[in-house]
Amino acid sequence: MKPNNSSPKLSRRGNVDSFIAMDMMSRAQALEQSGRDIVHLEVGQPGSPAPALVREAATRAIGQSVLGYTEALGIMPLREAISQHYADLYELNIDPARIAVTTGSSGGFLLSFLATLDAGAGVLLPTPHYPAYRNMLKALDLEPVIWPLREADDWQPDVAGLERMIASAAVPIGALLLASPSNPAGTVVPPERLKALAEACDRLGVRLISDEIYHRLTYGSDAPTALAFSPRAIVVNSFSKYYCMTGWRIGWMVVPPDMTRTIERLAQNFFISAPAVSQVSATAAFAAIEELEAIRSGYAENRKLLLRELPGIGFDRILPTDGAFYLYCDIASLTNDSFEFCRRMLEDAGVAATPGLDFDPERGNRFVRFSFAGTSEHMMRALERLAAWKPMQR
């Protein structure tokens, strides 16, 4: 047989867009390594470490435990603690058997997509949205279906829009992926609207996948959980945001009873189990609410500061920010190229932010996202630098 000297081809499933926020972070870190001082407002990462109780639990686990594989769905003490969390916060009785501990929320989304959707199915993405959703869907041969939200609708989805999108989609819609509070806009879907959307999904045979990783990070009314309104909904959550455990890579999902064995089989084969030390440590996180609420109060103060000061600098159109820890700003008066704008802001002013193109491929050229998850000192430094940044005017 004649040898084939050509290079093996690459899978088209790997041909996804980059995660721009991570690219910006990499560039910012490269500048820091060269001696520059950079203020990081680009990634959704708490500026505080994991709570003391979590770190103490990790230390004990490392010193006293083998830390081998766990059950694929997670250790029972953590699943029971998550179940109690739903009883305490939402007054819901969630069987621990319905809870799967995952490798961050990313593991939860992957398992959700694989368990509920066949190749070629469409997933509605209210937009702007977290970019990894659509990139993960593309890699799995699923079809992300962009649902452009409107300022006239307070940047929130509704049942009429859901029905319209399903009727007009070029592919059969298998799921709606809804985030509340949302990233990047911080929109919180109120209970009556979430209930209507959940009931409509059940009526239309569409799976509701509810991203609730920013729950407990709200600045007004609490965010409701989809579990209160639909027995068929899948909820994905994480210890990364409110619990300040991004690098621990630990999250969870709540699934309908008839899906637990499917999720377990997939988790066994894809992950074996979530990191054991992170599972033990996360079990202690629910006892650290006092420390975590103090951190959340700091976010609230950062939010007030930026909302007060950014308009005077030129960022005078900010989307609703009722939850999470982001401001999504319309910068059409300053630029029509958010990527170049953020590149210049990083290089010239030493402030890292994320272009809206990460969250909205069609309209994101006129938006930028700032994270206020850092310290108040970081916010002040960013504001000072932005105020002095003359080239920002187009």
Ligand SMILES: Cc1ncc(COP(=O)(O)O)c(C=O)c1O
Second form
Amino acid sequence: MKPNNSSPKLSRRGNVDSFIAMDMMSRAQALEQSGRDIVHLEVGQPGSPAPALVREAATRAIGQSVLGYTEALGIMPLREAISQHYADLYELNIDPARIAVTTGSSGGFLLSFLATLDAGAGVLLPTPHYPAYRNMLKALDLEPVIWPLREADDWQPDVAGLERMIASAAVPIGALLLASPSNPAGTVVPPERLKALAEACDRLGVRLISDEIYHRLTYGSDAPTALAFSPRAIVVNSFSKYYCMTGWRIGWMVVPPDMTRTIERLAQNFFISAPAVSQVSATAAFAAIEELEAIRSGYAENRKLLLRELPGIGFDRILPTDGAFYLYCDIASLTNDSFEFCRRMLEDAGVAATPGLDFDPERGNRFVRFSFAGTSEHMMRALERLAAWKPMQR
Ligand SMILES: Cc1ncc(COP(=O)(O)O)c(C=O)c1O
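One more: the block was the form predicted on its own; return the form predicted together with this ligand.
Up next: the whole complex, starting with the chain shown before.
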């Protein structure tokens, strides 16, 4: 056989877009290494460490345990603690057998897509949305179907829109991926609307995948769980955000009883198990609510401060933000290129934010997202710098 000296090609499925928020963070860190002082409002991660109880549990586990592989669906004490959390917070009785512990919610999404959708299926993404959804779907040969939410509807999905999207999509829709509170807008879907959407999904044969990773981070009414409204919904959640454990890579999903074995087989093969030390430590997280509520109050103060001050600086069109820790601002009056706007804001003003293109490939050029998960000093410094930044002074 003739030798073939050309290098083996890369896959088409691996050719996904980068996660622009992460790219912005890398650029911000490079500037910091060269001696610049940067305020980070680009990445959605808490400025606080994991709760003391979690860190103590980790120290004990490292000193005393083997920390080998665990059951693929997670250690039973953690699954029981998560089940108790549903009883305490939502008054729902969830069998621990339906709970799978995952490597962050990211692992939960991968398992959800693989368990429920065959290649070519469409997944409705109310937009703006968390960008990894569509990039992960593309890598799996699934079809992200953008559902553009509108200001006139309060940036909320509804049943009429769902039916319209299903009827007009070029591919059969297998799932609706809904996040409430959402990233980047922070909108919370109220209970009656979530109930109607969940029931419509069941009626139309569409799987509801509910991203509840920002639950407990709300500033008005609590966010309802899809588990209250549909026996077929998959709920994906995480210890990353409210519990301040991003780097511990630990989350969970709740699946219908007839899906647990499928999830277990996939999890065995893809991950073997979630990190053992994180599982043992996360079991203590639900006992740390006092510490975590104090952190949430800090976000609430940051949110109040930004909502009060940003309009005077020129960011005067901010989407309704009832949860998570983001403000999504319409900056059409300032630019039609949010990527370039954020690049200059970083280089000139030393404030890192995320351009809307990450969250909305069609309309994102006129939006920017600020994260208020940092400290109040960070927020003050960002506001001072933005107020002094030339493009804002018109
Ligand atoms: C809406 C949403 N879902 C999921 C994730 C992934 O988080 P993790 O894998 O850390 O649980 C994020 C992270 O920012 C997010 O904003």
